[in-house]
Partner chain sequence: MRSFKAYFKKEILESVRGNKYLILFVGTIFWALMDPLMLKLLPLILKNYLPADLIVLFSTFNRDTAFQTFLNDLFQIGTIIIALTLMGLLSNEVSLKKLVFPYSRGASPAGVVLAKYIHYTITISLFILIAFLTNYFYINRLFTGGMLSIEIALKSSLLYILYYSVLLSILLYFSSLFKRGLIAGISVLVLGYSLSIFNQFETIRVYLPNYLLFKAADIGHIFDNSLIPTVIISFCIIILLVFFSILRMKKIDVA
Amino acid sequence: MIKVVGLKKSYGRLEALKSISFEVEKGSVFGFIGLNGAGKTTTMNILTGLIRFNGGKIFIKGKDFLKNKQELIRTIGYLPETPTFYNYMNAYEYLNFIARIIGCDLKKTRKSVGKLLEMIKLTKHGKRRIGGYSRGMKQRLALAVAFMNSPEILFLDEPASALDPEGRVEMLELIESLKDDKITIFLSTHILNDAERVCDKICIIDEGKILLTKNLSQLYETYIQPIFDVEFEEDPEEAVNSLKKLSWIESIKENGRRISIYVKDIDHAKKEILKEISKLNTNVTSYQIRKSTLEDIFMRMVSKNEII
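That one chain, whose sequence was just given, in the form predicted in complex with its partner chain:
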């Protein structure tokens, strides 16, 4: 559905995207994950045709994006992170305005504008000027705009960031239901729990480079690696140093009196780790084996000190 090859973008001297490549399959939810400033929004702005890029190729539905932009863009819906409207319009007027641009049948539109407003629960406020809307209301209106004319590909940039917890759950349910409708979704987020719940494929981007692109199931298989969380009574500096010397321990993350131990061989570690800890001359207050989550994988990928 979407194929990106060697995409580059720089703002002056700053390289925002350093030749990124990935592919999104039809009907899947593609999770684009990264810290703020990693290049998520830049990538989405390029893929929706809003900004130019400096190099690389983009194919959407097998067609060169640059050459067929006007045609391809009609099959795309975009929900930007901070949506902007003509604030002197009300929701009805804005949706009708967008409908005119898309070229929807106006009779059909009137019906669907009403339906859209119902869906985003703005029917009551439909005649109020958008300038007076709250951030969450604007976000929901933006969703309606992105949804108009049922696009084949939806780009959602941090869709839940402005929503309250209830709205956030609804958003996730909505994405799941869209998946059933065979709509391809490109979802950027830094909320890893959300990504874990709805995405088929995960792509981690950091400082304009893609660190990994994998199916979620594949990701767990490859990176599934229990983490041993051990908490000591006192500062465990000495303990850490002696544990680090062991060949089967990959790395140790320190967090005060608590340490997380990443290992190379799980079965071996399960047998050995307790023995090793008991050799240390310190008191342990807690010990547990934790299954690694997307967050752990993400943290390991983006923090430069860690070995992948």
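Starting from the form predicted in complex with its partner chain shown above, please give the structure in the form predicted on its own.
Next comes a single chain, given without company.
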């Protein structure tokens, strides 16, 4: 559905995208994840035709994007991270206004506006001024706008990043429901729990480079690794410094008095880690071994990229 080959983008001397390549299958949810500033929004703005790129190729539905841009843009819907509206309008007025701009048949549009508001759960607030909407309501209205042209491909840029927990759940449920409609979804996010819940494939980008692209199931199979979580009674700084000297420890993530230990040799670690912890001059309040999550895999990949 989408194929990107050697895509490059620079802003003066700054290389925002460093020859990135990936593919998105039709009808899938593609999770494009990375820290703020990694290159996610730049990539989405290029793929939706908003900005130009300096090198590489883009193919959508098998067609060269540059040569068939006007045709392909009509098959795309885009939800930006921070959508803007005319706050004096209500939802019905705004969606009909957008329909006229993009050339939709008004009779058909009036019928579809009601369905869109029902889909995003804004029917009861359809005649309320948008200026009085919460951030979550505006995000849902922006999703309706993205759906106005019945897109085959939907780009979502951080759709739940500024929402409260309830709003995030509602947005993820909407995204999950779209799988039944066979819509291809390109989801940019730094909220890894969201990606883990709805995505079929994960692509990790950091500092303009693609670190990996794999199906979620393959990702767990390849990078699954037990993690040792240890919590101390006092600040673990001295313990962390001692443990980092061990050659079989890959890295340590700190969170207050709790540390997560990533190891290179799991069998050796199981035999030796408790011995090493017992040598430390601090009391341990809890110890457990758990499986990797997407967040753990992401942090490992980004840490390795920083070292490189």
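In this text, the rigid core denotes the largest set of C-alpha atoms whose superposition between the two forms falls within 1.5 Å. Keep in mind the model is a prediction, meaning the values are calculated, not measured. Positions refer to the first chain, counted from 1.
A movement of the C-alpha atom of N87 reaching 2 angstroms or beyond is seen between the two forms when the two forms are aligned on their rigid core. Relative to the superposed rigid core, R197 undergoes a CA displacement smaller than 2 Å between the two forms.
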